[in-house]
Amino acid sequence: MNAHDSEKVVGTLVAEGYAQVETPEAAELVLYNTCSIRDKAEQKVFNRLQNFKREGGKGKTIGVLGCVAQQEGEKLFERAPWVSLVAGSASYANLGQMLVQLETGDRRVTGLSFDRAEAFDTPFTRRDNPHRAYLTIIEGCDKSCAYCVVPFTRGPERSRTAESVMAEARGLVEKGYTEVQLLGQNVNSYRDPSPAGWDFATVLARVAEIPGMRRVRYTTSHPRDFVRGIVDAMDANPAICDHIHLPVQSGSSRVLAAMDRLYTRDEYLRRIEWIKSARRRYSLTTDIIVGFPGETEADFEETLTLLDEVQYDSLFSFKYSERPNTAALAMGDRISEEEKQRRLVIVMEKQRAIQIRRNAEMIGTIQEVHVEGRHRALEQWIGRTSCNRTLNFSYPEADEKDMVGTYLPVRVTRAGPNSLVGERVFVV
């Protein structure tokens, strides 16, 4: 989602007559697109701002965009006085106007509105990949997870009309894109605001039915809004990829209640059962937070048993990180950093063993890969399967300009914890 935000920013500025340069040193305008989902990401922003000022930022216009900008607001000018522009993601369409304000003499300009009438998507987007495109269908979040800063940095949920989503998706196919990824903080919370009233399952299916669309992905889903109809839509549309990312955060119903996640362990597992009983085999991935305030050893053990029960194909695991404006800040019974690190290592080691087994099950199968590039040092092509695994394969006779963006059958011959290795299959 942040990568697509950067595409929107670049596209908007190029449309305004700006030209992108290769290095910060060559730029007159430097914009930092930021994330504040964890404290570590936020601290990186201020470290980079400080380093850039010290290493050659003098005389340049510097702006901070995204979640840290929205979170800090005008306080960011106090922490980094050399910054001139602070703008959240809802204001990217107005970047040109804000820069005009700076050019006409304003020293500090902000764009921090969450006005529902303001379009969160931009009319101009520069696509970094010529074959795979991101498409935002919903922005913001109406949930109130106790640990999460997103509702404060992205604002309330605002869904695009189904008509505008379909028009952009058809336009992408006409331009040669064959894979589209639908984006939203809670993408499956999508609700068409027009009289058509499509839900997420409907818009997912309709995008997949566009002639010429080879693959459709989506991220990120909230379990509360993951309904059976989504699995039915995926089963019925082969263009929808065999991958579902369904963040659970904890395997303990007690911790889930403290997190205000709006579902129990059993309710989450009911959704997993829908997926595992589907006609197609889907790759399952998730997010895990360890060390949430009050998480006991028994609660943590329930997360480990959940990993055993579900058998995720991969996961993102994090230590709980304090975020401003969140309910968890007032909770007692804090977990020490040392204990959070211990739990994180245990989760990662268990998941690594699961992934080794899961990937080994794919040896001998033939997977369709979307070729993304070439690893020159290994003399291998890099592709991605429908189930979102990286599959490297040899095909030395091929020419790069003819390979990237194509879809090829590859037989899996080896498997590691994080990727697969295979060989090109020639079908008569």
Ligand code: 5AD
Contents of the next structure:
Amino acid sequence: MNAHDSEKVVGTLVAEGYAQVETPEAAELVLYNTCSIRDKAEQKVFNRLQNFKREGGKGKTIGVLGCVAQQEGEKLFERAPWVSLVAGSASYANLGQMLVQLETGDRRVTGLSFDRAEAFDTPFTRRDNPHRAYLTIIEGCDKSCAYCVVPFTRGPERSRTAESVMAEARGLVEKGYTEVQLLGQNVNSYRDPSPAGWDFATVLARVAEIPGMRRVRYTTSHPRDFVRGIVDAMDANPAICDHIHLPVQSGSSRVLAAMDRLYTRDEYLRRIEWIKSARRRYSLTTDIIVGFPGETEADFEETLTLLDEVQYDSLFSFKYSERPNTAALAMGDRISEEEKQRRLVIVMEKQRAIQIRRNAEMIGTIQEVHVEGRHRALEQWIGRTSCNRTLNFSYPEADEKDMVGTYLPVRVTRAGPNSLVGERVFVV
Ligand code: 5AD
Ligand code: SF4
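Now that we've seen the form predicted on its own, could you pull up the form predicted in complex with the ligand?
Entire complex below, previous chain first.
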């Protein structure tokens, strides 16, 4: 989502006559897009700002965008006085105007309101990846997970009209894109604000039906809003990739209640059941937080048994990190850093073993890959399967023909914990 925000910013400014340069050193205007989901990401912003100022940032206009900007607001000017622009993601359509204000003499400008509903309808979005395009369908989040800063930094949910989503999706196919990823902090609570009132499953299906669309992905889903209709839509549309990311956060119903996740372990597992009994086989991934305040050893064990039960294809795991404004700040029973680290390592080791097994099961199968690039040193093409695995493959006779952007059948020959290796299959 952050990467796509950066694309929107570049697109907006290029449409206003700005030019993008290769390095920050060559720029007169430097904008930092930032993330504040966990403390570490936030610290990085301040370190980078410090370093950049020291290493030649003098004389440049420096702005901070994204969630750290939204969260810190004007306080950011105190912490980093050489910054002159602070703007959250809902203000990007205003960036041109804000920069004019700076050029005409204002020393500092901010864009921090959530009033603008048209945040995603930027006039022009420049995309970095020529083969897979991100497409925002909903901004913000109306949930209130006790650990999460997103509702404060991205504001309330605003769904884009289905008409505007479809127009952008069709435009992407016309530009040559064959793979689109629908984005939202809570993508499956999408609801078309126009009278048609499409829900997420409908918009997903309609985008996938656009002629020329080969692959559609989406992130990120909240289990509470993950209805059966989504699985049905996926079953019926081969263009929707066979991958579902369904963040669980914890395997303990007690911790889930403390987190205000709005589902129990059993309710979550019911959704997993729908997915596993679907007509197609879906790859499943998740997010896990360890060390949420009050998480006992028994709660943690429940997360481990959940991993055994679901057998995820991959997961992201995080140590709980205190975030400003969130409800969890007031909770007692903090878990020590060492204990969080210990639990994180256990989760990662368990999952690694699961992934080695699951990936090995794919050896011998033929997967369609979308070719994303080339690894020159390894003499391999880098591909991605519909189930979101990296599947690299060598091409006999070292053919230099550029295959990036094409779809090819590849037989899996080797499997590691995080990726697969294969060889191209020639269909006669
Ligand atoms: N601490 C640790 N992990 C967090 N996440 C969100 N907020 C926090 C936090 N305060 C994780 C969740 C979420 C993912 C994007 O980041 O697992 O799904
Ligand atoms: Fe944060 Fe996701 Fe919960 Fe919204 S649903 S508060 S973005 S974790």
